[in-house]
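Just the one chain here, the form predicted on its own, laid out as structure tokens.
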Amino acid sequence: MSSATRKILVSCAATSGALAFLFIGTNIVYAIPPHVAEQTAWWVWMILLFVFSFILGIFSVLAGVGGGVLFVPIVSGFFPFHLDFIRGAGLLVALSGALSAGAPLMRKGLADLKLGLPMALVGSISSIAGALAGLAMPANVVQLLLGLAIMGIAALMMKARAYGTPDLKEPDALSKMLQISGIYYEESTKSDVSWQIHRTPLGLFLFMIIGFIGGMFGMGAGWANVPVFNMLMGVPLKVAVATSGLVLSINGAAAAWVYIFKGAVVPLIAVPAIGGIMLGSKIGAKLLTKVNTRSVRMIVIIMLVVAGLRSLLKGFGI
């Protein structure tokens, strides 16, 4: 990169940063209720959000769940930001994590386009519908529905049992027509593993529902994508996890534009949240082999239950 190009990029970045801070006052007035803003300086909440997101990033990796599914219920329950802004930031948190992991998984041949694109097509359409529906509903109704959804996710995490390499079963007519099958290299056994899917129509229907829920609540959908791929459709776990990120990146991008267009994405909430989650995820990845992930997963489930109960109480105005 030439010095002239570098100077132009630095100038653009500096100008963008200056323009962003011109709107700090306006954004923060809408994001934080007045009675809270009078008691605590806005920058204190930004620091707390960054620290909290950093810790959340560590736990999300160790527990094997996306940061978005933890971010929205916990931040909405214990931070003073408006729910619409939290959902907008939550989508960007989930999207950033999926995009950062997508390229390496694609290069390794684990994320499969033929498998992911049909699911992303129906999921992205329904995620836009979910985002529009969520922004049109009163905040207390969305908070109540969020609490119910989080309790359901916690129950699913307690009962879900993934299968590393499910038994090959006869593929259905739709998967044959779409030619959805593949081979990936399993490093642990040093061999190629063939896979194919079944129950494709039911999988498409569930991904439509998952997309709607993700768009409405601003959550990533890894908690649901992977079980549907793995336990329902018979996709090997590694391919399911990798392709889930591909689906999430497309669905999240579609719903995120709705929140951006409606003015529900505030940089002062989204930036520290994304920065904290991404940094914490890197630390969590290094700790993954050194901690008991089952215990961490149970802690995360308890956190979700508490956040779900808190959301239910806020939804009822308690």
Given for the second form:
Amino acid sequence: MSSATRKILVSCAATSGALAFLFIGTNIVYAIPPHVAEQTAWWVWMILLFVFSFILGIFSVLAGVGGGVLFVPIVSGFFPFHLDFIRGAGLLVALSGALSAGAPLMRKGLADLKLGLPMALVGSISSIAGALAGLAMPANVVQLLLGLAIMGIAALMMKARAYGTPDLKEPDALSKMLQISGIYYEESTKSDVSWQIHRTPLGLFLFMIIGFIGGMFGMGAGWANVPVFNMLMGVPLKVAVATSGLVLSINGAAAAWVYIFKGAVVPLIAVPAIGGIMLGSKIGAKLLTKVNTRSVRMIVIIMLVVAGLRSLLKGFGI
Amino acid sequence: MSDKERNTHNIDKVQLVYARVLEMVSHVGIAFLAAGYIVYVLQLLPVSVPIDAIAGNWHLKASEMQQKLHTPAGWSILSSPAALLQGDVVSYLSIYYLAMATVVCLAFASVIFYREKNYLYTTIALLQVVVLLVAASGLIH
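Requested next: the structure of the form predicted together with its partner chain (the form predicted on its own having been shown above).
In what comes next, the whole complex appears, and the chain from above leads the way.
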């Protein structure tokens, strides 16, 4: 079998798997009445959550998004847990994914501390504020806002066109003061790539907003960090993706404590979710070269739209 | 020069230290998380709130569940030394450890920044540690 045929077969299998997952999932939501959910043994839900998170982990890597952004909207639609616990688990999912991937990326100079720390400092403060605001709001309002945010993310994913290494003429004064620039070794071209950034004040402001949204909905924020780093500030794509993980690990930790103190982190739910996403992400990384990632990205966008609509409907009490 | 050496020859010392600490704490964290959960769900140790009670109320808001079941939140899990011998507390602690991992990394980074006389980043790293410690202290909630 040629590699092209194999790629087509694998991508077809992935596509049909995702559609089946979406179709079955949608029906489960409407088919399972609350009393049936209550009658199902807790360990069945835990196994389902682990398997579900495992599949999400695979898809999130193939689609180039963090697991957190898929976890909260989809799990809140298909599982009987209150949104508070799902958001608490979602933050830990995003945090642990970023922690486990962080070390090699830092050693290669792809995740950059001097770029990430100022953004994380403003982002972590606003993520605490976001978490407090999110937990103080009624669940239906959060569902409604989550639905809108998810639809916005899906639109952003459809529109966004990343730049590998943006051509940047002059760094701004604040980035010079913060000593933000770097060099990393690009293995594909066997050469060093140096980079610098601009529009730092606007970037800091947007990281503050992103932190707030991430904390409020318990989502990772790779979907927003990467475009801001790459398209706005001129950070090379690889550095943007890796440094986004560093920012996420700090912002996620800050907001997670708010959820912990509000009793919204329950190990029974959080740990299988973390384990599933982490294992799934490892499998996803191995499948990355074998699957048509563009198709998977489209499937994830469709999943987000469905989850966003579901969230909106729940928000309206429908 | 090997590819590995090429990959790291331009990297700041502080990044390499951060990476080494991060790798260590995250490996321990994942093992702790898995072990804690096994102890919890297999009920190898007694639990402070029965699993069935959690499962029967996980549709409630976090505050409502807490009020009803008196589930632990924050550092109240360590109300007494004996609490450390409860399965759910061990699992909670594994999650807290994960949430504290970045504080450890940042503390090491701030020391390196200081030794390199990079006072700007020493301040930023220490401010970040303060923000995370304030969040972890439960002062804001």
